[in-house]
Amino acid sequence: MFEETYLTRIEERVFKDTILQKETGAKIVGVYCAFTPKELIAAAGAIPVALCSGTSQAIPAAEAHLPRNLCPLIKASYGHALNDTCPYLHMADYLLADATCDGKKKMFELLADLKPLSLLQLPQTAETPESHASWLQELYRIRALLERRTGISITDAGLLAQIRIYNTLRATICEVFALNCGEMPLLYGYEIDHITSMAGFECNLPARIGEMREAIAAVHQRSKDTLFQKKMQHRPRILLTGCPSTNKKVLKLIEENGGVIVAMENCGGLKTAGFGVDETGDPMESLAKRYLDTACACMSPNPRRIDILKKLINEYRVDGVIELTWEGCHTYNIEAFTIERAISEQFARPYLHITTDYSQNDTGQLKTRIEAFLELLA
């Protein structure tokens, strides 16, 4: 139902807003990870837009400058910057970047060289009050930098306003994965990345509110198909963890071959959908809590981690968790080891490690090894 023509048409409204808004002075912020408020972006009248890419196309050329064994995902994205083959980053006027992994941070320094950048200090702990402290002077300082570059203050009723804008967002894809915690499924893995994908740039958030409750209407009348419903009967449901499911070759492979992810755990996913900015109190100390309790593996320690996988598993219905790594993601892939030991001793399900990269070369190894912990779960 939601193939690449949905999301093709959604880019082309979303492209063609943006360059309107653009026409009337708006600026464009660049982002790469989960940590950076967009919510701060948008109240100083600028469009955020995530950078990350999914694509191997561009990883040669970043290879002039970077390691070969580092993490694809921070190669494509500053390939695509030495190619300005991507539309999203030729049009961002600046760009914001969190010091999350040391690859990331190092990377940073070059791209610095091809787009103005700002490095975001972020503290390596979320538990202490010295870094919630540290982080909320560090977004203080991001505040007036946007202020700066785009010529609008923000205010705190502006800022609200935004807050409130991004919780009924992340509210809205919490009800489209939220269609799969009944007995059966009702939506594919990729159907959830196609129907939740900000197409670029996040502007005119509330259009794009609007075609998730049109999709979740779509998804809700589908259900009453007695084909699809034969197809999704006796799927093993799978939790996708670990790195951002930026390309999606494993995604396919898992569906491809058998399962269905009814929940994806990862960056984009429930770790950061699954919880608002408090609405009641000051909104700078609020962003300031909501977006450095975020999951990541770059955080130490992570237990939150564990507890939102926890709820994940029971909430829906799951039989086995499949984690992906990117090659050369350290933080991940040291984290898998606790991560493993959780879902095996302390949730009993079966758990399964994928460590690759966006290459082709090893898809007939992981097809092989997905196929054989599907008929495990069956």
Contents of the next structure:
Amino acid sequence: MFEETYLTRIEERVFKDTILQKETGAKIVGVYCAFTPKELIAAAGAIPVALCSGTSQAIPAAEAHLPRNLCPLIKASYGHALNDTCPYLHMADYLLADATCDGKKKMFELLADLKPLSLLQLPQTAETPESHASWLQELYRIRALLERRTGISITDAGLLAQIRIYNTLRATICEVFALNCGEMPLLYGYEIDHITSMAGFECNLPARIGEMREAIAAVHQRSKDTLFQKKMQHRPRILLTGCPSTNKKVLKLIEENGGVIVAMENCGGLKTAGFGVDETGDPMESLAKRYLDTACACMSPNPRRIDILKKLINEYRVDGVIELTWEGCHTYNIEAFTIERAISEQFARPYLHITTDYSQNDTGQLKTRIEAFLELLA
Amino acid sequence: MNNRFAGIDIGSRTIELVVVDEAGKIVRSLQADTGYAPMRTAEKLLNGESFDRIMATGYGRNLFEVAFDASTVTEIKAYARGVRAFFPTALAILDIGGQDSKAIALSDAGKVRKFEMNDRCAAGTGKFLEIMAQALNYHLDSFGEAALLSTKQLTINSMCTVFAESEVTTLITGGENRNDIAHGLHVAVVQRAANMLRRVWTGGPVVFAGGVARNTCILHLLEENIGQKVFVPEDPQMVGALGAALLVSDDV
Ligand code: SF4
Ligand code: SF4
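What's the form predicted in complex with the partner chain like, now that we've got the form predicted alone?
Zooming out: every chain and molecule, the one shown earlier first.
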């Protein structure tokens, strides 16, 4: 029901809306990580767009500048900038990037030669008052920077309005996921991916939220569809965690071989959508708190990730956990050890760790591993 | 008439076919090199064999599924089932085949509890040993025996086939004895395999299967490394095919 064509239609709609707004002077700001508060960008009248790439075409070009054993997400994102092959990046007026992992941080230094880029100096921990204070300062700096760039001053009222819209968006994404909490999951992971995708530019969010709502209503019908239920019934319920699943090859393999991804903990999934910004306090402080708490493996320690996993395993009646990490991603690959221990010892669920890149040359081997994992869950 | 069940393991190097009777006793056991046309090789193996149902495993299982309308199972589950037929109390399996290696942990009931597989490169597999044997001018079958004759500890640092080959060349030109180099290579393979095993194994009897289990030096070093006796099935390469045959017979 929610195939590629479903998403393509929405992408086209979003593109048109964006062109219209750009003609009236709106700036486009490219972002890379989950720590950048998009509310700030939107409150400055600009349009945020996430730029992490999931395709392999631009990687060879990137390898002319970057080491080969670097995370594919970083190489792909940089390669698109070099080749100018990403329409979203092409249309961006400037970039806001977070100092997360070493690979991204240093790649951004090179990227700054290709596009105007400002780096958000991210503290490495969310556990101390000092780190919160410095992050708040950093957000004030970015706020001023955005105001200078757009010529629009960000008011607290405007910021609060954006916080509300983004909270609604996050809550709606959670509602989509929640369709899989029941005894019978109603969505395949690839469908969740399409329904909740930002489809490019984050412009005209109320329309995007409306589309998600329509999808939710349509999916409810499935609870009466016996044919659908028959196909879904015996599929082991998988929770996907790890690096952002920018490239879909593993997601596809899991569902083609008889599993169903009921929930995704990674960036773009419930790690980010699962948490709203407090609407009652000072908006800047609320933003700083919410965003610094992002359960990314770049943070040390990163206790919130285990808490999220625990909650999801119970809420989504998860049979097994698959962790997808990209080759060269030290933060997630190392944290996988801690995650595996928690999953198998504390939560008593089977766990499979897959490390791969964007290429197709290990599909046969991955298929066997995923199939064997699903066999042991059956 | 008595029912017969077949299992076929289509690996990247060899194909094995095992037929069992109703009691699970092996009545036929055949092997052939996979070659460049695996389905044609499979067809030849099946020619003249009689059985009621067949299940395929190995990397070519899906090709076979389509061509012969068979059911399939992964090597992991097939090995678990096959090993238990030989050693009913086994709790872990190490398998080193031609191009991959895996470690499987079993529950008391024999179900797969956890497993590990090597990543896409052939480091530490049969292929690695084969190339190194060639580089040292040994016949693969006597490679292990030669390594056992070593009198000196040499450390090989690279597990990448290409790097290890150049490391071996450096050692040869450095005047090192070729038995010692062979031994060093065996140690490196076992080190890697034992680490993989340790990731899943929590104690209990260990079975070593796959073509490399025939290598006496690897077996010896493995036992030394994990500090206990390791069991090897009589025909370590047939375990997957046997497991598939038993699984299809369990289904009935
Ligand atoms: S996981 Fe962390 S570093 Fe990776 S995209 Fe998300 S926030 Fe950025
Ligand atoms: S996947 Fe890992 S290495 Fe790649 S950008 Fe995210 S944190 Fe960095």
